[in-house]
Every structure is written in structure tokens, then in C-alpha cells.
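Only one chain is included here, represented as C-alpha cells and corresponding to the form predicted alone.
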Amino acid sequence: MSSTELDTSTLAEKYDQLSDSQFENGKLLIKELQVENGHLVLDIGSGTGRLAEYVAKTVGKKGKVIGIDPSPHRIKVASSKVKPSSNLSFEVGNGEDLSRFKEESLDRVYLNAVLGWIENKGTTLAEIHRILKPGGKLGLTFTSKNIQKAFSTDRQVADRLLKKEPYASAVKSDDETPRHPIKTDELILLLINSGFKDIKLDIKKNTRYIPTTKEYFDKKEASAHGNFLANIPEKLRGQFKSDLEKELEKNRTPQGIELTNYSLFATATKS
């Protein structure tokens, strides 16, 4: 089953409301990418279009932003942001098939919090290299598999639970189905093998305060297209969710439940 088959219009609308952290990281990425007026830009995994709408204002009337996403529900929400005579458009699509785009036709391509959902990353990066103009840039925000396991608050809490029964004998603790996370060094090798140069990496610590566990679960479910806890057997999900809620509450502060993780930013140039 693909990661978007469980998506719904309700989840898409909820994501549009709860994706502030992804949006803020995306704005930082766009600054690093040096997106300018007149640029032709592709947003792969554009979701509900918040960042693409922001970028469209940057490229102006002489530029163009195209957003693609495999979920028709998210494309529907995104398309509602498009005004007549707009320099912004959205289509159903995914990063592993960019055949609709001509060779050397785009100035910038970015994937904001999307790379971990793409199974064949090598194909995607090679396709991006093909459609970028010489000197064009690729931008990525992503969570590194090894860094996330070591430093993400909720990931550490979940992993501790998965080592206990009844979960230990039923779930592989490193199973992240349907996501396909990547380690930082693996990404660098893929970028080099795809022909990119001037690869730059930066890391940002994120500390968030969630008012309720309900909001936490709502955002997780919406971000995962309905696949949150997909690696847990269905008969154990209710119990695991309850156990996870109790553990997360131990991190409550006067500001809310404190959660920390690290986002990585990568940019690369087509040689």
C-alpha cells in the first residue's frame, strides 16, 4: 500500500492547519536556495501548497511555481489557493516520475520534509538533475535516520516502548513503514552519484511545545497521510497510543509537552 492511499480530505485540511513547523523550515530552505524573481520552481511533495504559495510571491509574475504531490486530497486543498492568472499551479504526481518536465527547464527544485517518503531516492535525484538548468539548485529539508534515532524526543520514547512487551515480540523497533528514512552520509553519496556539486549541509535544532497529546496525534496522523503507527499491529495500536500518551506527558512543562528533534538542510548545484 502506498503512503497516500489512507489519506482523506479531512487529514489534508488538518495538515494545512498544523504544518507550521514544516512551513517555517521551508521558508529557511527557500532563503538558502536563493530563489529569485523570474525563477521557474518545482515543489516536489507540495502537500497542501502553503510553501509553494509563499514561493510564488518570491518569483513574481515572471516566474512560475509548480507543486506536485501524490495525494489528490492535498492537491485539492492546494489548488484552492490558486487565483486566476496565477503563477502557481498544482498537479498530482511524485518525485520518482518527472517525465512531464523537459530537460534543463527549471531553475530550482525543492523537497521540504518529503525525502523520507520517497522509496527510490536515487531515481528521484537523477530526475531532478536532468530537469534542472546548468547552475540550477536543489534544496532539501529532511530528518536523518541516525540523528533522529539518537536525539528525537518522541522517537526515543516510542523506541523505548517498542522494546517492551507486548510490542517487542510483535514489532521490529527499527521498522518505520511506510517511510523510507535515510542517513546523512547516504544522501551525500546519492547527490554526488547523481552529478550534483557544491553540496552544503546544515542542521537546526527544533524545540516545540505541544499543548495536548491530541494535537500531537492529530499532527502525526495528518503528516503521515493516515499511516501513523502503521508499523504496529492493528490490535495493539490502541494500547500503544495510550502508553505513548502517558510517556509523552512526562515531558510536560508549563509551556506544554516539550519535544525536540533536528532538521537537516541540504542544497546542491547542477554541474
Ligand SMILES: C[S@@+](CC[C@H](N)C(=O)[O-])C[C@H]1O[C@@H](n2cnc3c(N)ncnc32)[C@H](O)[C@@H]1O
Second form
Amino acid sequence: MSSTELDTSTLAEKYDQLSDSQFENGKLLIKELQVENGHLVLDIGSGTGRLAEYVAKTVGKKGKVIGIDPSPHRIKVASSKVKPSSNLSFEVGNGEDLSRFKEESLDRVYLNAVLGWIENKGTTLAEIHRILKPGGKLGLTFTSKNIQKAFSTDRQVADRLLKKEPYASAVKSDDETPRHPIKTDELILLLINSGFKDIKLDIKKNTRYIPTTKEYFDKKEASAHGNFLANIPEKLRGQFKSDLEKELEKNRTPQGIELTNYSLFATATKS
Ligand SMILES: C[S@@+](CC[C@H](N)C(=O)[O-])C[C@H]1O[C@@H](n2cnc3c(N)ncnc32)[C@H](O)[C@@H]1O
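For the form predicted together with the named molecule instead of the form predicted alone, what are the coordinates?
The complete assembly is shown below, putting the previous chain first.
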């Protein structure tokens, strides 16, 4: 089952409104990727198309941005941003099947906050290498598995709860399926094995202040397209959510609930 089968139009519309943090990271990634006027760009896991719409302005009329996403709900919201004779288009499509794209046909390919949802990352990265032009670049933003586990505030709060009953005996704390987070060194190995060179990595600390736990859950649910807390058995999910809410409230400051995490940025060039 694809991770997007539980997505809904409500979650997709909410994501479009609540995805400022992903959008801001995406803009930084696009700068690092040196996207230029005239470039042909593929946005894998484009979601509701905010970043693709932004990139379309940079590549101008001579360029083109194609966004693909397996969720028809996200593609519907994204397609509403396409104007007649636009250099922007969206199609339902999975990052694990890029066979529709021709060899050496694209200048830039990026995945913004998507890599963790791709199960077979080796195949996808090799396919991206195939479809990029020589000298073309790949860009990724992602959360690194071990860095997230060690430093993300909400992940630490959740992990502490999962060590206690009734969760400890019911949940495998390391199993995040259908997400498949990757460690940074594992990603570097995959990039090298796929033929990429000039691999650059950067890390950014994000501190956010969330006014209410409702806003926190709304953003998490919309970002996970129906898979939020999928690793917790359904009968325990309500109780876990209210336990998590109480724990998150302990991080309240005058500005809101303080949450820290780290975003990873990677760029690589096709040799
Ligand atoms: C957190 S959202 C990021 C959306 C967008 N890239 C952005 O910058 O806002 C994750 C996206 O990954 C998509 N996704 C999940 N599995 C995928 C896959 N196998 N291939 C491509 N996209 C996938 C989801 O549908 C969702 O739109």
C-alpha cells in the first residue's frame, strides 16, 4: 500500500496552509541548487505545489517545472495553481517510478521533505542520476534518522512516552513505517553508489513556537498525509495523543510551545 492511500482533500488543503516551514527550507534548497532561467526542473513529491510554483518564476518562460506526487488530492490542489500557457505542470506519479522521464533530460531534480517517504531510495537515486543531464544537480531536504532521534524535541517526548506502558509492549519504538527515514552517512553512500559527485551537506537548526497543540497536530497530520501516529495501534492512538499533548505543554514558553529540530540539506552533481 502506498503511504498516500490514506490522504484526503482536507489534509491536502490544510497542508497547503500549514507548510511554511517546508516552504522556507525549500527556498533555501533552490538557492543552493543554483536553479537558473531556462532550466527544466522536476519536483518529486511536489505536494500541493507551493515550491514548484516558486521555482517556475525563477526558470521563466524558457524553462519548465514538472511536479509529481502519488496523492491525487495534493495534485488537485497543486494543479489549481497552474495558469493557462504556464511553465508549470503537475501529474500524479511516484518517486519510485521515474520511467516516464527520458535519459539526460533534466537540469535539476529535487525532493523537499520527501526522501523519508521513499522506501527504495537506492533505485530512486539511480533513476534521478539517469534522467539528469551531465552536470545536472539533485537537491534534497530531509530529517536524518539518528539526528532526529537525538535532538528533535517532539521526537524525544514521543520516545519517552513509548518506553512506558501501555505503549512499551504494544509499539516497536524504532519502526516508523510507512516512513523510511535514513541516516546521513547511509545517504552519502547511496549518492556515491548512484554515480553522484560534488556531494555537499548542510544542517540547519529550526526552533518553532507553536501557539496550541491543536496547531501542532494539524500540521503533523497534514504533513504525514494520513499516516500520523501510524506506528501506534489504533485503539491506543487517542490516549497517546492526549499524553503527548500534556508532555508538549511542559515546553510552553511565553512565545508558545518551543520545538527544536534539525533539517539536512544535500546537493549532488551528475558526473
Ligand atoms: C511533507 S510533504 C512535502 C511536499 C512538498 N515537497 C513541499 O515541499 O511542501 C511529503 C510529500 O511526499 C509525497 N510522497 C509520499 N510518498 C511519495 C513517493 N513514494 N514518491 C513521491 N512523493 C511521495 C506525499 O504525497 C507528500 O506530498
